[in-house]
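The data below hold one chain only, encoded as structure tokens and taken in the form predicted alone.
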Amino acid sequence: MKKIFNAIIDSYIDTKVGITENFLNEKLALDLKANLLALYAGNELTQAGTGNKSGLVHNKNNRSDIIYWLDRAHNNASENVFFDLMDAFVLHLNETCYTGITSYEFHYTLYEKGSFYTKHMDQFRNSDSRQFSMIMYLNADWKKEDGGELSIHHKDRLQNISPTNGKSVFFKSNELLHEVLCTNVPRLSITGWLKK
């Protein structure tokens, strides 16, 4: 995994966002996946919003994707495995760039068709705790036409990433502007921050 990890970060490095395939194994990646239907077909994702603990606002012109947080407490065995994956990320991350990561927070994410998220940093305005995003997306067969992109707005461009499966985003919280283009088919991911 340290050839996958160094890639992630040495992406990061030079531009700014890193993006790597395969940081989930085909595996794991399709038993999340199967996680996350089960958890949409039981009607266990609900509204995602924006802010934090009392300024949690929720707005489906700004954000309307549904969510549900991963814990280890669900003692769910994939999610188990991609927690120990993230462990060994954040100490090979730590030990090779001194971040001081100390902990992390995931959620899966589904857009359902029409769904998208307006231009937003990641870091809160009362709360720098979020130093890292991190983007792992759980679809197949993802084509141009179905929408969904990930738009990144550096200074000088614009920077389109497809949710396709496997693939991997990772950069500094509050330094980029970014949004989720509107998706043309449900849009299936693992969405997170590593934090101090």
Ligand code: OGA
Contents of the next structure:
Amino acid sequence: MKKIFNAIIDSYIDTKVGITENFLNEKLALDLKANLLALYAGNELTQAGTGNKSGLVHNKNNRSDIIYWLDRAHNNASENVFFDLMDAFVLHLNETCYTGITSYEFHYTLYEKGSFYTKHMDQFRNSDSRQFSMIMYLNADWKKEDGGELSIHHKDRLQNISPTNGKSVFFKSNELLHEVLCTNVPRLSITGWLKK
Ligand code: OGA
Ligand code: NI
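Could you drop in the structure for the form predicted together with the ligand? We only have the form predicted alone so far.
Now the full complex is given, and it begins with the chain already shown.
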């Protein structure tokens, strides 16, 4: 596990956007995807907002994804495997990079065909608790014409990342403007933030 953790951390240090292909193993990715699809079929996903609880605004003009928060209290086996993995990652990150992360939050995310998320930063205006953003994609057989890239706005260039199965992306929440381009097919992921 340390090898995968170091791979995403090294990639982050080198380029400000850590990317690895196998942060979630194949079985975990499949199990989480099955959970997400079952929640979607059961109408459990809800419109995502663009603020935190005190200033929540539901604005379809900014983002049109639907979400469901993961929680250990669900006693769902694969969610708990996921949380164990994240606990180990946070421990490793804090030990090796002195990041002082004390908590995290993650949700399942589904962008239906035609959905997007306009250019934004992941920190809220009234809270700086979100330190790192992390997205793990659950889309098998993603093709260029499917769209839905994560587009990161660096000072001097755009970096477009396709949401292909098993890929994980890790970056500082208050540093990089980014957007999700319109997707032409359903786009599945787990999205979350490491906090202090
Ligand atoms: C977000 C976000 C990017 C992605 O949810 O804040 O920027 O690729 N997601 O899903
Ligand atoms: Ni974001």
